[in-house]
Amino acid sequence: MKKITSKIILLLIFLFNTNSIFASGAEGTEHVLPNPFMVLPFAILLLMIATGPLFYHHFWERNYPKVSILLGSITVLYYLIWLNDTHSLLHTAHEYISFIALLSSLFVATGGILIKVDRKATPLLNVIILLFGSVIANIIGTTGASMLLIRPFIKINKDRIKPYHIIFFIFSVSNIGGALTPIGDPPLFLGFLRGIDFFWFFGHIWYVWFPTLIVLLVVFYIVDSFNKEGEKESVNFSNKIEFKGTKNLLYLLIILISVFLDPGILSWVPNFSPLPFGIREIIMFSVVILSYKTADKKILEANEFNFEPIREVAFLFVGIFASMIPALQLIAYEAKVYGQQLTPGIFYWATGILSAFLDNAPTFLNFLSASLGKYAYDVNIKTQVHEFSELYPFYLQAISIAAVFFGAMTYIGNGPNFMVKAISERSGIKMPSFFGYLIKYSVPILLPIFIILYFIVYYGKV
């Protein structure tokens, strides 16, 4: 374990000791390596996201869009003026637009769906909801499942709601649940685009996913069993489940179909390059407008729907996506340098740790590229990626599981996390701060599970 820890540390501290000039990115394009100190805007933004709501709430509430854009602009100007690298900026712009198009379309489409469950809130009912959400996350994505279920989940538990309810919802529905299909989480979709079979993830991940999820839900059931609030109230429940806004299911279907409208999957789909968007994003933004304009206003009112949660995500993540470019490029370079020394276990921890604080999709792609390079495969050649997935499944499995699972470690680990937090806070739930989430919940609950998973699945594997 000490040897593995030392290698992970070696991989993660490269930011301050690399002297290399050129690095090949995940797209196979050479880039001049950025100065390691250009990681500072990203670090400062993460620090302010963590401390702002806690120590200077009013300033942060008013100015977080300006702060995010300012810090992101520093990186953008550095790449434009000093590195003369427009390719990296266009690539990141495309990733961001795809990211926000998917999140906003799912957010608005599910906002027009009302689910009412008139049953008494119990630990068992909550477990069933979390399990159901985790399963459907593989069909409509972690974002779709989160936006569809978070409001009814809060309303069912209105008399006994606590922050831990939301935290476990984020753990299961918003992250770990979506590990079985490329639709479930963006990192897996990137793998699918690169040549991994659609059902590869289910076949190689379900036997890790299922026990991990069951352990997590058992822990939740035990914690929730101690919550006795609301039990004394004598309320008659009809035990009915009401579902309104069925027309929005069509919008969800359109979003899911549009996910596959990519030139990398279907050759007849037009490529708008160098524009940082395509048919997929145009369709998704159209769904945002149409689903909102045609939504039942009573349903929107019942869901207390407003655009503030997606606005917060859009502003914060534009800064995150821009300012993390140097960190991702440096990580990609060092991962390739140390590729021959990295085992599945080290890939698991390195991908996981970085996925908790960086966007897990490009982190997945960088470590996928490094693992392929270890065996002289090219991430840009689909047949080689497919062959690698069949011959060396442990590497791909470790990277995939870590990218999805560890996204639950922080609020910024995955897009739905922040949206669920914002919706919960606007429902009157006092959510923990960035550090509170990390220290009180993800480290004591998730980290031991992930450590056990490592020893069972990856320890000793080469």
Second form
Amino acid sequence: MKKITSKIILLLIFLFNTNSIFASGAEGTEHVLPNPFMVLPFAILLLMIATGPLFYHHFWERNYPKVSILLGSITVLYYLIWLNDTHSLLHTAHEYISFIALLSSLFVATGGILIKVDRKATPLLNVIILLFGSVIANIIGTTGASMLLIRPFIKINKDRIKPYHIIFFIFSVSNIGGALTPIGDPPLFLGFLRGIDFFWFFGHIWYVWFPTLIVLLVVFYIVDSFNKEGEKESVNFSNKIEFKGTKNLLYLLIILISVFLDPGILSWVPNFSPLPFGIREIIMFSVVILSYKTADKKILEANEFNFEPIREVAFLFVGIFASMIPALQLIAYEAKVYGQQLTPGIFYWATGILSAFLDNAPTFLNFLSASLGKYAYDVNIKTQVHEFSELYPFYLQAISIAAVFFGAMTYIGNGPNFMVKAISERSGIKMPSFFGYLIKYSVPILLPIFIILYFIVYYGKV
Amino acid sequence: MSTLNDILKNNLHGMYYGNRVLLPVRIDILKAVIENDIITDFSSTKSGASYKIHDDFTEIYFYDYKVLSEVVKGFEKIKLVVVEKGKDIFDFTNHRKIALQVKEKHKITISEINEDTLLFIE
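Please give the other form, namely the form predicted together with the partner chain, since only the form predicted on its own has been shown so far.
Now the complete complex, all chains and molecules, led by this one.
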């Protein structure tokens, strides 16, 4: 018990203690640490994202782009004028553009695909869909899998749909599912770009991924078995599965291939540095335009396609990415200061807690940098990152699992969470608020699973 | 006075001005979805939505939106669960799902929601 208490104290110090001295950032570049008060715009933005839809819904709906840009701009101006640090801004801009290019291209390409399943909804069929979605999330990303399957999932369950259906969908397909490949979730993609083998994640995570997913789906199956709505209705089902918009599979393939078009992976790929985008992002944005222009209008209409969900993610995350720069730099610094005392368990909780409330991609990168620093490796040197992944896989596994799994804890933990929520609400399903999601679902269902996972895999490990 | 079936069959359209919608049919509204808003309380005259059935049309106000054409764009629709005036509201077979699409020149098209093509949970 004493050991756990001391670890919690260390974790809290790690999360909240800050020092304004010279330090090395995630990129290994020397820069002045920001004033801890500069975390305020980020905290305000998170608070408003959490409370806006709940307490001042319509003000928030009308003004969230302005609020997000305003708060992000405060941080940008601070870095430009006070710190004279354009490097951090350009680096963040590049990560944001990569992030939004991947999300938007997957969103639009899958928006032109329609899957119809005419089968009776049963808990077992739902489990199969969630499992299938979790597996394909590793091939077309959690965003792609979510956009592809959320509508058929709602349609199948239309006579018995409840918010828990959507929430388990977010838990599994939109988050935990995508932990096995770099395409699955953006943080793993960043790790891949830094030198971790493509199949490292599968090799080191599957044996945690699989039981976690099974436990989650068993919980879902039990909950869903109590739902008897719609059972009395006598409807004839053809048991047919229809797939429309097959040409968009080609666009998905282009997106997947373009993921690897990075000058850091393939030397012949042109490097546009210092521009904050590359050929990959250009291809992905081209897919956005082409797949929308060439999509079957009937499919778009059936999917009630519109750009609002991705627009919302784009605006909110531009503010999040900009305003969280100080928070991430302070965390990276503290991680280095306390590096020797940090165990895989602490990395698991620190990465997890922050990934639940921040974007998990930069969070992952900073904790990767911190864990590398513990063994005097540099996150900017690919061979060192690769060596670290082979020699100290436990740390990397803890950070990767926490970054992906804990993204399911809140609506803002991962990009697809918001999109799935928006699509469900537009379909007439009343979704829980930010706190409702956290208190009624994440804390009672996910947190115990993550705690058990900690005790089985990371407790007592150094 | 047209029935809902007449309107759907003859592709008759409704109108909108700002946040006010006029539908050429007498209907009770049970549920409305506009953007991410799900409205089932029509009692307020300040927030959400309210409707009034006139002799020849039904009038709906969406208070939280100033101009509907600015929020209901592209392939998006306003979705309603309605019951034609005079029919038994407690009989679920009388509940109809309709979609309103905002068009140019204050026009609103009205279509019945086919469960195969558009997702809308009552």
